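Given as structure tokens, the chain that follows is alone and in the form predicted alone.
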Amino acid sequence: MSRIRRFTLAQRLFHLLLMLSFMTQAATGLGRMYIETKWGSLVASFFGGYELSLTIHKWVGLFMLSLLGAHIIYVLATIEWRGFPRRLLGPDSLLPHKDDLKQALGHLGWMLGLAPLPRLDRWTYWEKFDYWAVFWGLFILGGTGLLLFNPVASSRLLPGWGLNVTLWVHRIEAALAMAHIFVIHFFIGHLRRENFPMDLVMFEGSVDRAKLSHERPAWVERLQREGRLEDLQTLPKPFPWRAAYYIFGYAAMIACLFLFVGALAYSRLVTW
């Protein structure tokens, strides 16, 4: 079965700390702030309890900042410098344009039964907006967290009805980024009738070429007008591999369904 790498192991590799890292903060955020039920009780006990709970939410937001730091490097390094700033605006751009717009309103007359498919490139305008939310998500979760990190050195440059609103701003932005992820991010990445029941592609890094073909038929014609379809073809990854994938994969979006849904639950017995 001839398949098509999509990923690189680095950014598979990033993409995974990224997963890892938020779930950790989403987890202990909330075991912390739902700590007076039974279910924050229980959520903040695997990770040691109500004070050991900050700690580890301190020390991983700081890797999720370097994590951060350190994908703005690479980006750097792997822009093709030569077709600046013609490149930024190209196919294989993460940079949203006008042409984003009309793939998003072609979809949706698709979905209404008014339009044909979309010829889908090598990134959706989903896939723009999921990206960008990251980085918006992290400045702001991540700029607020410093200021909490330790409040009292804060309180010299902030006074206090400042801090209030940092955690207030923290905790909404943290709940939306919590709400998309869990929610629509998944929901798009692996439910959807043609992935289900799950898009391995951020495991296993490559997509089978007649899937590929269906979804982004723009992309592989212009791989193959380029010459570099058969240099990005790859073989599936071992049955053992695939099986570790799966399982890995529920585990994490039942934990944070399971985050989810209790949250929810509870949310009208704490204080926002």
Second form
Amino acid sequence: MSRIRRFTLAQRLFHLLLMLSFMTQAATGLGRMYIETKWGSLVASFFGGYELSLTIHKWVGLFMLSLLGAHIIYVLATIEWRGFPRRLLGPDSLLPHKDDLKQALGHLGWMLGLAPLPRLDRWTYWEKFDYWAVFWGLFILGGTGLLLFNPVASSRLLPGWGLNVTLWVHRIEAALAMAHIFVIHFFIGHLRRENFPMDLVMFEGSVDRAKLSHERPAWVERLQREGRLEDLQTLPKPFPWRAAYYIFGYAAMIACLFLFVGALAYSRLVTW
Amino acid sequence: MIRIGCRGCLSWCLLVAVGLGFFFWPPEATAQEEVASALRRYKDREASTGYYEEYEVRPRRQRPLVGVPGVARGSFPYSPSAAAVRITTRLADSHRGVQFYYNRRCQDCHPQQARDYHTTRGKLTCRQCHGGEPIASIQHYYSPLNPIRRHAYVCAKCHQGASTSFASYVVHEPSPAALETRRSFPVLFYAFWIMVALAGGTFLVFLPHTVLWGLRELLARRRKHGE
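Follow the form predicted alone with the form predicted together with the partner chain, if you could.
Then the entire complex follows, led off by the chain already shown.
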């Protein structure tokens, strides 16, 4: 059973670190915001309570911003500069392309039973959206978070009443990010029938060739045409690794759903 | 000559009597009112003495329409019972004249003001910022919360280095979603609704997309990979 490599070790590490830090931010932020409720104090107690949750939230936030910086450096280092920007406009790039709109509409047509499945390439439109949503989220959450890091200092840059606004922007953007990850990303990534019970590709790095040529036929054909398909072939990871991926992935998903359901259920008991 | 002299004397006496009478004659009372308007009565007498509505003759039923800058735009009916519109932002004792004041708690009358994070999370009491009795109006010259000294007298007690800018943080934050906030804190109102529109727009696209996709895959006939 041959497998094709989709993600390098560096890319998987970025995802793992982003995932762990995002979950920490979600838990410390929600625990603090919901501290008046039993659920909130339970969540915060995992991080040492109300005060320590904020300290962790601030430093993990700085870590996420440095992760963003590291990722930008990584992207600049891996961009194919020869013949710039030809490769950036091609199908191997994560930049939005006019074909994405066509594929999104085609995919919608397939969902309604009106059209065949669009022939997707390396990056699909929903993956590109997820990728850029992290930038957008990190800029809004990181920017407001930096302003809230030390309110006394930041009130020199903006009037103090701006911090009221900043906190609300931070909250709503965080709620959007969490709901998107905990509902849409998890469902598309793992819970829909094609991927159920779990798509290991972001942990294992490789995907089954038959599955790939169903999922992304345009990419597989392109690789075959360019003769690069053989270079990307790898072996499946041994069983203990795969078991660890399942356990870790499900632990993360259950923890996130616990946060999501708790946040919804207890939202009426919080003083806003 | 005497007669003339006597008559002259009499007329002089009458003139003096009328002249003195001018000073001692009681003033004319218009409809038994002590004051011309309820607002003037409030400013001249009630605010300074603390005694409200203690008049032998009740004012007329028809109230004059007055506008007070900073309290209400245009004109509004002022009435002694409409305590909400009284100008209480510049008093040395902002609760002057409130009935049964010492039997009440702050949040009995200010429930919304007791719902901010300084009160609910920071466990501050109202008086720790607003000062002891008598609690001055925040615009009163000697109030610790007067914006000219709020940062130093109040905020800096916990937030070391607080500036006047820092002190403009709105502790009793209005609900950002409320339509009323569009007037009192427009930046908060618009920022809130723009962010909600952004989040709502994202879900408006991706939720139906995800649900449809899930249903389509669920209902599809089982198929082998690679077909």
